[in-house]
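Listed next as structure tokens is one chain, alone, in the form predicted on its own.
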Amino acid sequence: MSQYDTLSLFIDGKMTNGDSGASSDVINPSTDVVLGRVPHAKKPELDRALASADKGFQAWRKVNSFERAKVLRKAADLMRARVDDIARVLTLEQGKPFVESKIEILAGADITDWFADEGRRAYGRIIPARADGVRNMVIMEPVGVVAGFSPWNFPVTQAVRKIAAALAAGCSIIVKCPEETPGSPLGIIRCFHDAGLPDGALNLVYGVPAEISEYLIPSPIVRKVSFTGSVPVGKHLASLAAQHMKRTTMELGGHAPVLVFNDVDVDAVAKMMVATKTRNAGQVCVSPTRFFLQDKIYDKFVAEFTSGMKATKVGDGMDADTRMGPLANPRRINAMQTLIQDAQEKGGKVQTGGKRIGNQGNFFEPTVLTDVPDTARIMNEEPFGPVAVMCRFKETDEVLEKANRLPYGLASYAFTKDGKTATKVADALDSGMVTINHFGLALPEVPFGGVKDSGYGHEGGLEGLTVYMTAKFVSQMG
């Protein structure tokens, strides 16, 4: 509990609560108690934190890319050093799993360790001129100040994200993290305070977000915003930031199908995909919701799907047998329930969960539909919790149509043992992320990002370090 005594912002490299005492409480969702209390920035804070990132921009461009890779491997190496701590605080403060916390962790020392080997390879070129005496140089440059808003279902890897991918290419961040959680985030702010970060390149904020997102993103110092989060309020981003002429990375919702055709092992993929559905209690933008199952397998897979989402354990994320925790907050639960109320109106059967459990935490059955009309709510918006749709096709081309129907496009998944199914399939999702008889996204050194109303820009892999830099052409005579 330690870590809630002393939550606060980080500006200037010193941890800070702000002069206007704004606050909201931090509340554990498997239990309802409140661990703490997150200090919010306003104007004055905000300023601090400009001023401080233009600051910190200055000092750290001028670092060399080796020089920087230093300190970035620095901070992912106490990042796995503090794994321990800073899992439990994420766990305690967003419910999911502890293993799956120290995953998390993990995953953002991989991601730290990946930006900054890939921040030394960030090469210009050289293009042949067409007269004597004249060269003519592409330079990879720093974009400047960085906006990044990150979410709260992986309060860590999002955040880590912008911040490596930001710090490697030589840019400056304000990093503005989810009040629900803030504990896990400021462990990590720590971790590259304490690897030697120059004071003003990386800064922290909580707050109102509409307040936030509107003071920063108009400010003439910021240069670039990366949003992770949901489609409304990304497209109001993106809509505000274009006033601007501000760059902009935004990670949107989506709304994943999952085909599975005949020649599957239906036990192995079904298993896969229970696991794959639950974690993060399905509050994960990729997570598999649209299940379209070929005929002849269709009720083997409902029934093993079922029977695997059944006997998920749901329970307090630090007790060991958790498979599943709760819903990050009562938000979360009424819109379970609102959507599954709608499809049971339009006919769809649920075949296993479908309520919450109990009355204290955030509670919530792994539940499967079917029968479920295309006009039901849940078939057109995201549910981001643990509810999965079970629908039936026959040929690849209508199943595929099915697949591409929605303004979403972020991750789409397939499992066939057919190659030639395979390539169709892949080369047919109208989706930024096709994974094919497993789960192989959101590595570090592979791109993340969608098309469509899943937004547009990546994070990870190269095309996730080059958002963060500018191409500035130099011709130069003698």
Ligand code: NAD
Given for the second form:
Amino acid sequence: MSQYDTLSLFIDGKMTNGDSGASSDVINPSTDVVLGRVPHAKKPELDRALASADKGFQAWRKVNSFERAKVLRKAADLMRARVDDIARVLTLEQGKPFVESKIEILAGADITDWFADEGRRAYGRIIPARADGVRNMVIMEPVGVVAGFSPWNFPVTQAVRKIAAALAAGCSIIVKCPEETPGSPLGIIRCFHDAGLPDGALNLVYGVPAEISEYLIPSPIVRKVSFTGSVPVGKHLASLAAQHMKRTTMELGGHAPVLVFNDVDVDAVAKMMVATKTRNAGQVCVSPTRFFLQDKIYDKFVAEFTSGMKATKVGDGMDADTRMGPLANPRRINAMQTLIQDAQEKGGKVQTGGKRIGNQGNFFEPTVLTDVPDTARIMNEEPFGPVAVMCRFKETDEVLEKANRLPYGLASYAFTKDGKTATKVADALDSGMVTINHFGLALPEVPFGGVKDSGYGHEGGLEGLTVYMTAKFVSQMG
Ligand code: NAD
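Having looked at the form predicted on its own, could you now put up the form predicted together with the ligand?
Whole complex next, starting from this chain.
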């Protein structure tokens, strides 16, 4: 029996298919083969999930943080023990190379361990009082029931960042994971369940995304919303949450600039950036997209980078020599074709790639564009695919203005050997995360989040825990 025969919702500690009979296909993006069907939750299942999470919160918040940590650590150990099985499911349904899937599951385990420990250190504080015998205390309490919405590009880590942080804070959570890649999140939910999490602390639903968010967010049981996905959907959900005064974390899209200065080792940077750009076929919110190359190294960088992109082996993620899998769904193929065609119509040149590969699966060539004007759509819209745009610059101030031009502000990268330039760009880049001379984002212990249209709040780091807590002030006399 395959994992796809047992796809299910997880409500109140039990796997269930729900009563409506509604479901949707799960399709292998490498072969177009239907792997199975994922059941959908409708209002009755959502009501059960809400009641269960409400009850689960009352039980879980009373478990002390040392005991909570033990459960989370056990879940992390189970993820490590089951890494091959869950990674296989992840590659089958999402397409990324098996080795990337394994890294993702192991990262999920590390994130869970990090929050297990950090939950034990959710310290409050004592504020000096103005009168004798008074104690002013700040006590950190869990927010309550969380509704989490996680996407298909990293079906495991994007879900775990919400689940582990919420649970470590003492919250319960209903998570709606992506219908297109449901098997790997279910594998992770099983780890939490088998680790001894009380029923109701974690519920998993799938369904029609808008139906679910529009039902869960207004519910008085839900106290916090965490969404990862596109800017338009994020804005819609943030406004819905605001109408009901719900706290929110929004991890939305990006359009990362890469600033490469004249003084770098061009070969090394180009090589590193090919690997970064083609990771998960570019379907990464922090994927480098706009490459700003200083005058003297422009030609060499474009040549090196283009040759690296061309040499990237594209194929089924289960083949050992595959370096880049297919795009996760046909929508991305359409998006790539539309953006590339628009860029070409506006004068852009394709140095390599630009086309779909074959007619089975969603394979797309790693693509490099040059001579693309700022008016082209790809210079303004997140491509979310394996396309990089090369641009030329002369001066630091000029490139900073270009890098900060868009309403996105998630990740930015810079490469230079000059300390002054490094400090200047780190200060001036208007984004939630900046890394200089390497790719250093998204570790469990560092905050991950954006500014401007890329959202607000953090996942990861201490900041990723506190968004699931409220500071209660207690002043006591006597
Ligand atoms: P989309 O905007 O329809 O969906 C993005 C995600 O939001 C999906 O997981 C989807 O299930 C969910 N979603 C959509 N409408 C929703 C609603 N009303 N309520 C709750 N959840 C909802 O687009 P898509 O075609 O699935 O993805 C394409 C775009 O999404 C990309 O261009 C990229 O910008 C963005 N995206 C970003 C991330 C990220 O990590 N920030 C992840 C996946 C997708």
